[in-house]
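What follows is a single chain, given as structure tokens, in the form predicted alone.
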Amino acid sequence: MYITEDGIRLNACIERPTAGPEKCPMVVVIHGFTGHMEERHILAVSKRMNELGFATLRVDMYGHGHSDGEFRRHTLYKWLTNALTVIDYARGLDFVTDLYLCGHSQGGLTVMLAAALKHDVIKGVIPLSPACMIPEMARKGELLGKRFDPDHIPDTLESWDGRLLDGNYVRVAQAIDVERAIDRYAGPVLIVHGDEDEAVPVEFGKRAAAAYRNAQLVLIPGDNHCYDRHLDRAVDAVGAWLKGRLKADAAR
């Protein structure tokens, strides 16, 4: 299936748990840099939501996987503009209870930035190795494993796997401001961090878990930047934390 914004494409799945009510809460789930929704880290937490009774909506951001658009093209503000739309688009059907977001590496940004400015909406939030450094190296000059002048970007940029990448990338990049998104979301939220990730360095993952006002951080010992050797406590991370919210729910 594709969600369509201003006549881009972008594929989409939704999964819905087997057994359970006929309505039920839907988590938003969102690849990094490079990636898409079919990826293995990807395929195991949703799976995993499934099972626990939560529909999941899978989608390949601007320029990613089988959606529309090239690559070299998407900045930090289409994938923005990308899950305000599918954030809008899953809360139009009717077997929707509430909503969460999940993100991982610059899916985890997203959702991050997504949250704060759905804040009324969005009932937690899972940040999976966020790459909460991307602004803050974009205006360092150091981004994609390259160095450059911050004050002159240039027009092209070539990424750690050889893509080329559009220089206003990482103008967009230098505009965000994470803290004050963080500040502006107060529900809960878990983040989960592989403390060798070669990617995104710990430090961004403990530094955003602390400024959250609701946040727990679960850490992967000896794990990398997409769970390559962990992944079942990764995926049992966020089973636990999701249960912890339906029992709350249920509580109340």
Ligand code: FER
Second form
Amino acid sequence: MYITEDGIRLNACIERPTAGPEKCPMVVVIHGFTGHMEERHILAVSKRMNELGFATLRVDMYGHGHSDGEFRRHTLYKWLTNALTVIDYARGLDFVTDLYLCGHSQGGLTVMLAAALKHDVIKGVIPLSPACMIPEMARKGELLGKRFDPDHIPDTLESWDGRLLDGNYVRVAQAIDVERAIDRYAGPVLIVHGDEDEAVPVEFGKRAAAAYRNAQLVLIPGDNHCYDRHLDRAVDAVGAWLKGRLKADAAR
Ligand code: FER
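Please show me the structure of the same protein in the form predicted in complex with the named molecule, now that we have looked at it in the form predicted alone.
Expanding to the full complex; the earlier chain stays at the top.
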């Protein structure tokens, strides 16, 4: 199915819990930079959510997976408005009660930014290995393992896999204020991060968790950016935290 934002089709997939009541909470799940909604870690966390009674809405963001848009023209602003559109779509579904956000890496940063803007309607946020360093690194002139002049951004950058990325990606990233977004969201947050992450240093996950008012941090010892070594532990951390949210709701 597609969710359309101003003519741009975003490829999406809704999965409902295998058993349980008619109405249920939903988690929007967003992949990272160059990723898509069928990645192993995205599918694994979503499956656990379904097993625990949460519907999931996995979505390919602008220029990724089977969504419209060119990779080279994607920016964090586009991903952010994509997320707002998807959140509103989810809120309009008659079987959805509470809404949660989960995102991996650049998708983790995106859900942090979206939660700030939609703080009054988002029940909880799960940034996985969140790429919170992108704005800071963009301002320093160091992205994709390459250096550039942050005051004279090149028109195109080359990504790891040889794909090209517009300089506008960097210009947008430079404008993003992660600290302010963190301040704006007071709800519960779970950050999961492998302590041998090669793409997003674990310090950024630690720093974000410390800055949030209500965050739990789960470190996965020896794991990398996409949890290739201990995906089960990352999934367990997400599952345990979501169970805790259900318990907290039941106690109210
Ligand atoms: C970078 C490091 C990591 C970068 C992007 C990422 C654009 C994002 C990784 C991901 O989303 O998995 O230098 O530059």
